[in-house]
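The chain below stands alone and is given as structure tokens, in the form predicted alone.
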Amino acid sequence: MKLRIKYLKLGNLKFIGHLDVMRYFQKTIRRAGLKVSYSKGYSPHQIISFAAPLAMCITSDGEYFDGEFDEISTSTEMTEALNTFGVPELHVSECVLLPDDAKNAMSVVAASDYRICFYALSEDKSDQAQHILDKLKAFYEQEEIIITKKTKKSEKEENIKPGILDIEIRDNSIYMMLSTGSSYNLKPELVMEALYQYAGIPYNFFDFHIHRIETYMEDENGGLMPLYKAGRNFG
């Protein structure tokens, strides 16, 4: 039976990487006594896969992993078991049963939305933050938004405008919805770096905090829906 589990990543746990999150849930599943399925062979491992791994220093209300289980109880009981043997900063909020033919979360991710809040810093920094907010509308109205992407071997220019599905100001914070997944994956840090450059301000990642709100997949009508909507509560 395939389950999709949604969890939050909050607080100081924004400083742990994706591999640590994977190991955390593997251990939590064992401690909770859940009947997860294992692969066959000489080195059996739990059959779980994560969607759109989150970069370090970013918090989230919308992280997901899929798992195959030999036995299940109810959505409520399995959610409570994971939270009882886990920590509040990695809180499970949804546990749904997927159809047998459902694709795994990693392959269906299409978009994510984010909230970017500027920290309360010095007066000069506050003025810079306001200047960036004032430039946001003109920034998004450009026909192209060109950035220079650096790799270990080379540099290349890329137009990231098609990957920005929406961007606007909400309550003095920046809200953006970006393409996410295997077809095109745009990181919010790159958008902020391009916005800083457009505003003529030196880029500093530590001026603001990024929070992922939700992770989405395409629905039957070509729109977007949260990943957990592909399943149903059980039990």
The other form holds:
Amino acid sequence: MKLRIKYLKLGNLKFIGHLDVMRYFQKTIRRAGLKVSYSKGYSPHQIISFAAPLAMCITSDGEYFDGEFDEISTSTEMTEALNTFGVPELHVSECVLLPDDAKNAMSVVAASDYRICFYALSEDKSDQAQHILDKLKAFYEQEEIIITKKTKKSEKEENIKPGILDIEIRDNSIYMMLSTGSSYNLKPELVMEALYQYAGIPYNFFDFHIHRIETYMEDENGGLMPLYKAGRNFG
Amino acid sequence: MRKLALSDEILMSVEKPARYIGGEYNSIMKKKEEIAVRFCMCFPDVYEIGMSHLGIQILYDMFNRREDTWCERVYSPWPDLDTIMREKNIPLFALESQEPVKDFDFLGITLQYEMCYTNILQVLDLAHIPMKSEERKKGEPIVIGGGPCAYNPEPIADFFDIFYIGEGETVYAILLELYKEYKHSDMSRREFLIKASNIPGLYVPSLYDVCYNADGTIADFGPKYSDVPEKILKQTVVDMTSVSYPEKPIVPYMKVTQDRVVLEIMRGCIRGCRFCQAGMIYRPARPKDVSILKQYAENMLAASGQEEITFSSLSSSDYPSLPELTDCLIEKMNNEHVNISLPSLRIDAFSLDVMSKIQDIKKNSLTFAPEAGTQRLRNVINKGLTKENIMDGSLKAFLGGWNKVKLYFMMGLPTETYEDIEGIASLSEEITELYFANIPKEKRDGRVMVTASASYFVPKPFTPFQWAPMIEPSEFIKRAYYVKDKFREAKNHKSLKFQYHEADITILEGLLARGDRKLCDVIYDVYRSGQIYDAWTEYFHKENWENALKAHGIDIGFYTYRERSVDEKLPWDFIDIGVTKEFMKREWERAKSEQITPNCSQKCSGCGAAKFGGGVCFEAKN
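Let me have the form predicted together with its partner chain next, following on from the form predicted alone.
Full complex below, order starting with the chain above.
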């Protein structure tokens, strides 16, 4: 049976990497005594796979992994077990049963919602943040948003506008929905860098905090839905 | 949420920020207002190494079982963070509370290898704690050292207030009670230290004087005051079964060196190899009760979620109930997907059977530690492994499907000749011959590979070789090349590989291992010249050591290449490990006359460790 598990990544654990999160859940599943399936052979491993990796220093309310289980109880029980034997910074919020033919989380990811809020570091910085917010509308209304991607060998110009599905300001924070996943992956920090450039302010990643709100996949009608909607609560 | 000591900006600019954030599963948080004693445990190397150390896990658990004590951890910041902390004047902090180490009551530093000594100074310096004991005042942490290198604490005597000689489980409770009395009274730091020096096993170096002969050897060593003991008795746990053990081990987020449950099955060793310090200082051998171990294994796997378990002991093959324990774990492995990572075992029918059950034999190699190339030299070092044992074990292994063999040797052993080291090559070649002679062509799956590696022998205190000379690095390299040539000339050279260790670091290990107090100033200057992480080849700079030795007029040969007379006063003579100096002398003589000494389970050789009243000495008499 294939389950999809949604979890948060909060607080100080924004400093652990994607591999560390995977290792954490492998161990938490064992501590919680859940009957995850194992591969065969001399070094059997748990059959679990993670959706879009989150960059270091970003927190999230919408992370996912899929797991194959030999036995399941109920959504509530399994969620509780993972939280009892886990840490609050990696809280599990959903646990749903996927249809047998469901594609894995990694391959279906299409978009993510992010919230970016500026730290109130100083008066100067607050003025700067306000200036950036004021520029957002004009920034997004450009026909093309060109950034320069530097690789070791060359510099390449790229229009990132198609990757920005939506962007707006609410409560002095920037909310953006960006393409995520294997077909086109746009990172929020890249959008911020372009915005700073547009506003004529030197870019500093540590002026603001990025939080992923949700990860989405395409639904049957070509719209977007959170990844957990592909399954259903059980038990 | 715990506020981190380092800003996001700093954490994002260093390699592996997870080293510095704490908060691991099963790490312990307490309310500091409710705590009488704050203890910070330090392993002076990087997080991944330090987190893999069992001793700290044992003491962390032991201290945190006390309601009045909160034990936290700190490791050496990696050089990238080291630079930032100096630039920004950020004090070193403990992982749990993220608060400065200088605000703690104790800083306990484990001394596992000599080449971490400059990192001790790094930790003290970054913590803003005065590096020398004499400069510390009441209100600053008590700096206490323990672990194997504490058995010759003299080269780092200036930097520690107290050394704990022996196993940590015995007298810390007494020390903590004394400390609470000191903290809440007008008792001076010196008065506290004098009282502490009267607790068995605790050595307070500032209370002892040493004077030297004209030739640099020690003329006299002893306490400055009449109420300070002359001898320090090593602390030994008598009942290994009822002593506490960390059943809820900390589970790091990042991958550490020892990423598995570690089950200590026995302390001490019955073997008596003459080069081995652990084999002497942890006497007597004390196996733990197998039913307790099964319970621990169960509890630790459940509490950590780890997928792998391994055993810790000096010689797991000598653990009396090993078959029963491995059977129990193999059953767990099959039912609950637990991997067993075996320590190196004596190769016999039993161990081959166990290994074939739990490992992919194609991927794994078999390990033998003959330590010396000829039987003559193996007798000198009292390594009870014969050529027949190795040949027999290898043949069984080849027939069982293995085709990779690793052999561990030392070079520079006392009495070693070129004939002995040539034996490294001929023994390796004979093993390949054995393969070709017994495994028919159609059954050969991949190439047979015998890899021999040679380390550079370092004589250690409290071993029968404590008087022995070390060979010079140039001679070690010469011998290594000689053996390498023999490997190249071998008929089956394509199936043979020879590796040898770094000589420049090892000779300094030799210096520090048997050094005296005169080396404190050298280590201090080496640190001052910017040297840290000596154990890491990429950060080790030989010139820093050469310059400091020169500046202080220290001749490295005096400490390393010189054969000491058995009548010479040794820097560590004030420590009583139970095993007597008379026994060491006897063993040194027997070594030189190539005589072996039976192991503790065969016959008691009267080493002196029986006075602790436990373990193999006691059981043998019943």
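Take the two forms, superpose them, and find the largest set of C-alpha atoms that agree within 1.5 Å; that set is the rigid core. Positions refer to the first chain, counted from 1. If you're wondering where the values come from, they're calculated on a predicted model, not measured in any experiment.
A C-alpha shift of 3.2 Å is found for Lys152 between the two forms, based on superposition of the rigid core.
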